[in-house]
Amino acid sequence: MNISIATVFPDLYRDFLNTSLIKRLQEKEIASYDVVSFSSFCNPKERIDAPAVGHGAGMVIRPEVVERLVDAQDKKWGKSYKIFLTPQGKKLDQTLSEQLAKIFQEQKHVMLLAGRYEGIDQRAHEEYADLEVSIGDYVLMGGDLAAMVLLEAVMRYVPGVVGKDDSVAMDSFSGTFVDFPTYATPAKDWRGHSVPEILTSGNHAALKNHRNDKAAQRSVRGHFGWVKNHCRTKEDKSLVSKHMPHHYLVLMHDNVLVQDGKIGTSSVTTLDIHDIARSCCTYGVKNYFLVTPLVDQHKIVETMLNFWHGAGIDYNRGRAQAVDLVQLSQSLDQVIADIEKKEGKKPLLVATSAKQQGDASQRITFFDQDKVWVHDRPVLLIFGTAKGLSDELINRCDFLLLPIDGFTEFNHLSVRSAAAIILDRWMGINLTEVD
């Protein structure tokens, strides 16, 4: 295959293309590279760029220059598969890298177009781009480093480039988990750091299990966004569950906002009990606590729970399993004490709200699991009824999840709907690809 690289600065590629595995591709005659400058396709005294149309600063690479370059390279090497490097493109990840490796091997000619300044004229994108690729949600001075990153990521998958196929197959982001920790020989202590004895035990089954476990641990705590997008197998789900901190949920019918902004109590509803219990069971929540200080409310709930602990099991076994997670409490303090007794650690308190409340330092998004889980403590998700949790209660919490929001002004979800959405965003599997 030949890879044409269109750039403003060809010299940037001189050392890169003559180093390491990228150089090996040429030595093995697997690939050749043709780095061409946009300026080589300009007429005398003609610029490669022009001011952007409309208000605003910036220069744009002209489509006529791109046309001449593309025509010349396609005439030289054959019709190409064209990839434009742009922040607006599809984000490069391991899956896309594997897909591109197959395309590279199928095509005799691939062209990478690395823009500069404000980029390449959109009309050239529309005319020529088979694919637009970004290497991340940030802007570089140009597309050249992105082109190099793409080549590094993609060409590893070309047979004969990497010495051992296992090195590629076991890469981080090639499956559910990132790579396990690795150590160099000899396996002796260094500056107080030791190598796990199991790595030198000679027990290959135990070694494999150890590595899988460590890979899952560092993935769950540091790359949960990737894990929840790629976890498919029963075995991987089990490993993820093992390394997620235990989560609990409490529905507050006390210390909530009622009429006229006053703090008071609310009534328990069986629908909230059933539906939230089913969500908790789905996402692996250890216990679902109901807090109400009212004696009559306790009696109502206990009657319902007694049914599901008895005759209800035969009536609907799945519902009974979910309701078995429900535990009545008099106060939030009692819930915290019960969790601490069970876990040996006080839980971190994570409040939820349908509106902006609390201090800015408390607020976290649904992508901030690492900020919470790094503390290695159980997590208690706190939901309010009536008009929501009081400011006093929220200020007591360690974290506050941002409100659920849609692209409308309506924001009146039931608490059972909100609980299901929050549990799914925080702890659920959300695959990005179909098997």
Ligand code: ADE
The other form holds:
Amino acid sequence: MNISIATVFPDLYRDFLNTSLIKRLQEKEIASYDVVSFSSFCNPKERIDAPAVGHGAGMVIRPEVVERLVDAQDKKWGKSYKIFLTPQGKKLDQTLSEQLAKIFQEQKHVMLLAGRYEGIDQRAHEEYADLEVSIGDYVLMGGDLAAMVLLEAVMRYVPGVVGKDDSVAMDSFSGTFVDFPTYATPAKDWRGHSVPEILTSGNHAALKNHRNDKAAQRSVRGHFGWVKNHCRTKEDKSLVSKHMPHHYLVLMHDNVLVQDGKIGTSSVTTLDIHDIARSCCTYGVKNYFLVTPLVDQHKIVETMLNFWHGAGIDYNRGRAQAVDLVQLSQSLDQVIADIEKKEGKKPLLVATSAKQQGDASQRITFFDQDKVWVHDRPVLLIFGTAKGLSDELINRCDFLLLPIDGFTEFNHLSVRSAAAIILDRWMGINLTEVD
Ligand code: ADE
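So that was the form predicted alone. Now I'd like the form predicted in complex with the named molecule, please.
All chains and molecules follow, beginning with the one already shown.
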């Protein structure tokens, strides 16, 4: 395959293409590189770029220059598959890298076009781009480093480039988990850091399990977004749940806002009990606490729970399993004490509110699992009824999840819907690809 690289600064590529594995591709005659400068396709006194149409948008690489470069390279190497490097492109990840490696191997000629200034004229993108690629949500001074990153990510998949094909297949971001920790021989302590004994035990099955476990642990704690998007198998699911802190949920019917901003109690509802229990069961929540100090309310819930602990089991096993998570409680403090007794640690309190309440320092997004989980403590998700949790209760919380919002002004989700959405966002699988 030939790879043409169109750039304003060809010198940037000299060392890059003549070093290590990228160089090896040329030596093995798997790939050849042809770095071409946009300026070589300018007529005397002609500029590569021109001011953008409209006020204040900088300089743009002119389409006529791109046209001449593309025509010349396609004439020399055959019609190319053209990739424009731009921050507006499709985000490069491991999946796209693997797909591109196939395209590179099928095509005789691939062209990478790296813009500078404010980029390449939109009309040239429209005319030529088979694909636009971004290497991340940040803006570089130009597309050259992006072109090099793309080459490094893609070329590893070309057979014969990386020593062991296995090490590509087992890499970070090739499956559910990032790579396991690795150590250089000899396996001796270094500055107080040791190598796990299991790695030198010679027990290959145990070593494999250990590596999988460590990979899962560091992925859950540091790359949960990736895990959520890629966890497919039963084995991986169980490894993930092993490394997630235990989560509990409480629905407050006490210490909530009622009419006229007063703090009071609310009534339990059978729909909230059943539906939130089913959501808790789906997402692996350990217990679903209902807090009300009212004796009559306790009696209502107990009657219902008795049904599900008895005749209800045969009536609907799944529902009975879910309702089994429900635990009645007098107060939030009682819930915290129960969790501490079971877990040996006090839970972190994470509240959710439909309104902007609390302090800015408490607020977290649905992508901030690592901020909470780093504390290695159980997590209690707190939901309010009636008009929401009291400010006093909100202020006690360690974290406050942002309100759920759509692209409308309507803000009246039922608490059971909010609980389902929050559980899904916080700890649900959300695959980015179909099998
Ligand atoms: N050019 C400038 N920034 C870029 C990015 N993030 N990805 C690809 N090309 C770029």
